[in-house]
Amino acid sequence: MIDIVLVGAAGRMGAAIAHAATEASGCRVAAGVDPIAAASGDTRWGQSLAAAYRKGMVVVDFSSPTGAVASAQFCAANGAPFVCGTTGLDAAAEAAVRDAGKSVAVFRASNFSIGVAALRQLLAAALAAVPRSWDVEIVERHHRLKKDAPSGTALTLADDALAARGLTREALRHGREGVVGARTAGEIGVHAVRGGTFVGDHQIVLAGNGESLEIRHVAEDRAAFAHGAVAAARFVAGAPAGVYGMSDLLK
């Protein structure tokens, strides 16, 4: 049995992962940690990863950028396999999470759904097939309570497009307002929509002269991500030190 200690247990993804683990064989959430909820008087969750952790557990973090870095450092110091799905990390936090892979198995993904993994493959194939002159725009939609924008998945898709075009993040255009002039050939648009109860909706538009192509993935339930996170926990439980992602899980 693989025991998971879930950091960010009181959140939407935490609840979805806990439910998914009950449906998975050989895996369970043995402890939940959520300092914010615990500090508010919710006695279901622990305040400290150190207090909840027992040797042999897999740490799964869907908390906050600060929490993810703390979890990564704890895992590296204690030899715990680590799954991180927290989004909104800046470059320094991302580096800190990945640095734990020098000591333990780290599974890092901004999105754990099989459909988004397929979307990334479709994007790579489409970019290879259309002329470089075609414009790339990414539109993502999430619920009104999501704190970071654009979503981690949108940035991952943008990074895929940038790599295919040989560009850096300086080429990203986050929204447009006013008289911005004609669209430049070397920019990739990224646009965030917030409202309602969207679980996750990512659309990529490739636009050429007189024609366009759209690729889209819609997550209708967080279970699409939660089952992937549980599978990732099972994966890192037996993996050597290193940084892994969805492509490794789907091999």
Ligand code: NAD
Contents of the next structure:
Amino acid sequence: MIDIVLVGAAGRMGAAIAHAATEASGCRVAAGVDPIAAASGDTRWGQSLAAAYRKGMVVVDFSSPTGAVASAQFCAANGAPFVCGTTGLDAAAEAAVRDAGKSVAVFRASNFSIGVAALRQLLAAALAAVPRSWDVEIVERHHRLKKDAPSGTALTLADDALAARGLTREALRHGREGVVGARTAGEIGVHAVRGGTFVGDHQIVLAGNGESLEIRHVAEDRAAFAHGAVAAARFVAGAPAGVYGMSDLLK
Ligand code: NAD
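Now show me the form predicted together with this ligand; what you just gave was the form predicted on its own.
The complete assembly is shown below, putting the previous chain first.
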């Protein structure tokens, strides 16, 4: 039996992962940590990972950037396999999460759904199939409570497109406002829509002269991510140190 300790347990993803784990065999959520919810009087959740953790547990973090870094450091210090789905990390925080992979198995993904893994493959194929002169724009939609923008998934898709075209993040244009002038050839636009209860919607527009192509993934339910996160917890339990991602899970 694989025991998961869930960091950010009181959140939307925490609830979805707890539910997904009940449907998976050989694994369960053994403890939940959420100091913010605990401080507001919710006694279901622990105050700290240090108090909730028992040797052999897999730590699964869907909390906040500071929570994710603290979880990564805890896992590295205690030899715990680590699954990190939290987004909105700056470069230093992302490096700190990946750094834990030097001593433990770290599974890092900005999106745990099978559909987004497929979308990334479709994007690679589409970019290879159209001329380099075609413009690339990414539009993502999320619920009104989402804290980071653009989404981690939009950034992953943008990074894929940048790599395919030999560009760096300097080429990203996050929204446009005012008299910005004509679109430059190398830029890739990224646009974040926020509202309602969208779970996660990512659309890539490839636009040529007189024609365009769109590929899109819509997550309708957090179960799409939660089952992937539970599968990742099973994957890292007993895996050697290193940084793993969705391509390892879907091999
Ligand atoms: P949420 O706000 O509903 O839940 C986050 C929970 O984390 C809250 O209960 C909060 O109290 C808790 N928290 C905050 N700081 C913490 C800390 N330092 N330690 C422990 N707990 C802490 O958010 P959500 O919708 O569940 O999303 C959580 C994270 O997961 C976000 O970064 C989101 O973008 C990301 N996410 C990733 C995927 C994916 O597939 N990788 C999918 C959905 C959401």
